[in-house]
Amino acid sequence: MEIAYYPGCSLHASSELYDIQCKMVFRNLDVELKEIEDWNCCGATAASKMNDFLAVALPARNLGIAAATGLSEIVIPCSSCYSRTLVSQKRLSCDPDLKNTINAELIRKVEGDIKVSSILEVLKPKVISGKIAEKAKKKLDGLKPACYYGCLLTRFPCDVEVPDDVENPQGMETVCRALGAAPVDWSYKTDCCGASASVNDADQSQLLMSRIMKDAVARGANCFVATCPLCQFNLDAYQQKVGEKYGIEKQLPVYFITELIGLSMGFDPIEMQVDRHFTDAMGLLKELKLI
């Protein structure tokens, strides 16, 4: 099975390990990710704040490239990239004049409706079919993740079809339970971590992160699991600073969902680069005898 694949800027830079893990995990699930050629930045959060036309046009170019592959689906692991691409597709379908204006400048036109999927949309059917259980070599006993979706995976600035519960999504929990982990029930799974404001408004971003961290610890979680590279980076890189500032003594490793699946499949954690986290991600796995 082949699916078009858009890694986006983060997975080729600060979250390169996520790109590596995605390819390892999906290959083992008999899904070949075909990275679209000559892709460009989707604009992320910056374009939508600065230039509405570019916020649609940038992802539109990628949609045209993806459609030209002849594949029926594209998976986008980054929540921001997924959101921008899905919104662009919706805007273009509702505004023929805008679509014609953008297509006039594109070599590969936006044609048809290639399915734009988050990583969870592709993984969940693999749980239901039993494919993930079939490939698992070990149960992740003792792992109690707080599944953190962030604010972009279920909330959009226009009316799009959301494949999960908006207020209480369960896609990540479904995958985690299939791996033998016991995700906690908590209140901040779709709250914002501050995103890029961690750079230009550190105080506000750290306040938001402190609320997320406090609730996860209070609910008995021993780790976070995420799909968004920016959410993962913020909680991972700033956790010590936020903890010191807001009196949160316990630090929790922040895993990508692909790391948990890979561990269950028996992949080498060093090959998956689990040791590259800012907040120690190896100690808990050793303590639970998962590695």
The other form holds:
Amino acid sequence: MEIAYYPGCSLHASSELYDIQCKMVFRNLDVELKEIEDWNCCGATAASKMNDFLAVALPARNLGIAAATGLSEIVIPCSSCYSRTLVSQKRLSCDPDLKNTINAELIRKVEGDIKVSSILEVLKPKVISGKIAEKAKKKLDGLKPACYYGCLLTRFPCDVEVPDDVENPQGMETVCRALGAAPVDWSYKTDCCGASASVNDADQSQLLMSRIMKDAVARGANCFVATCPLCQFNLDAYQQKVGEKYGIEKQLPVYFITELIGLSMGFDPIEMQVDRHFTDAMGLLKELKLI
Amino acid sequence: MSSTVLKYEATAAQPFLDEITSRSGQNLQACYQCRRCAAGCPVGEETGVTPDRLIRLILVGDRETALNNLLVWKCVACYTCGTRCPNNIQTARITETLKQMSKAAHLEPLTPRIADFHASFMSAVRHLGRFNELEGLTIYETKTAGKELSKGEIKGVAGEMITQMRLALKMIKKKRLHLGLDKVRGTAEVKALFKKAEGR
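Can you return the structure of this protein in the form predicted in complex with the partner chain rather than the form predicted alone?
Entire complex below, previous chain first.
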């Protein structure tokens, strides 16, 4: 099975490990990721704050490139890129004038409606079909993840079909259970980590992160799992600082969902760059004898 | 702010309401002040003005406060307000609209760092078609440091530099800092989209 792939800027920079892991995991699930050529930045939150036209036009160029591949589905692992691209597609389909205006500037025009999928939308059928269980060599016994979705996997600024429960999504839990992990039930799975506020409004973002971290610890989680590179980066890189500031004694590793799948598939953690986390992510795996 | 008595003149309020309704695509008049948005807003405690109050300010025509309040700037675009609104009003679209109107009116942002961050992000994307963390953050830090130094805020700038240097060192240690610059071949196409955006 071939599927178009949009990594986005983070996966080509600070979250390169996520890009590597996605490729490793999907290949093993017999899904060939075809990275669309010469993609551009989706504009992220900045474009929607600064300019309504660019918020639609930047992802539109990528949708045009994706359409030219002739593939029927595109997977976008970053929640922000996924949300912005899906919203752009929706706006274009509701506004033919805007679509014509943007298409006039594009070499590869937006046409048709390629299915824009989050990583969970591609993984969930692989759980249901038994493919993940078939490829999982190792059960992730003892792993109690707090599955963290953040904002943009289930909440959209316009009317699009949400592929999971809005307030209490279960996609990540479904994958984790198939791997033998025991995800905890908790209250902050769709709360905001502050996203780029960690840079431009640090106190605010750290307050939001402290609530997320406190609840995960209180519910007995021994790690976080995320699919969004920015959520992952924030909880990972700022956890020590936020913990000190708000008196949270325990620090939890923040895994990408692909790291857990890869581990159960028996991939080498170093090859998956699990040692590149800010909050130690190797120790817990050793402690649980998972590596 | 909560004790302020709002003045309402229907004819004076209408054009502002119409402008925001049309630009944001949201039906503000459907708001019946149930405040579910306020209950879910992650920054509401800090901003004072919550999504419901922002809608109220627009309905009564208080243009000045609607364009100058912390919610417009600190909104993290989590879309909780819109998701929980029983009348499907997406207030985050309203804050985005107000931010753009505030910029068009050349108003001084209440939180310059947030405004500078988004502007720097877009400059970086316009330049190479992709957001390169090192480039974007350099533009941002230079911009904010310049402004803050001109106001004599030396301590704040020094603190920010130390914080960011520490993060950069941590990233180098963990091999998470990407030094190369990613560039789109079709930068002309991307620039054309930016150019078109200016005229709209």
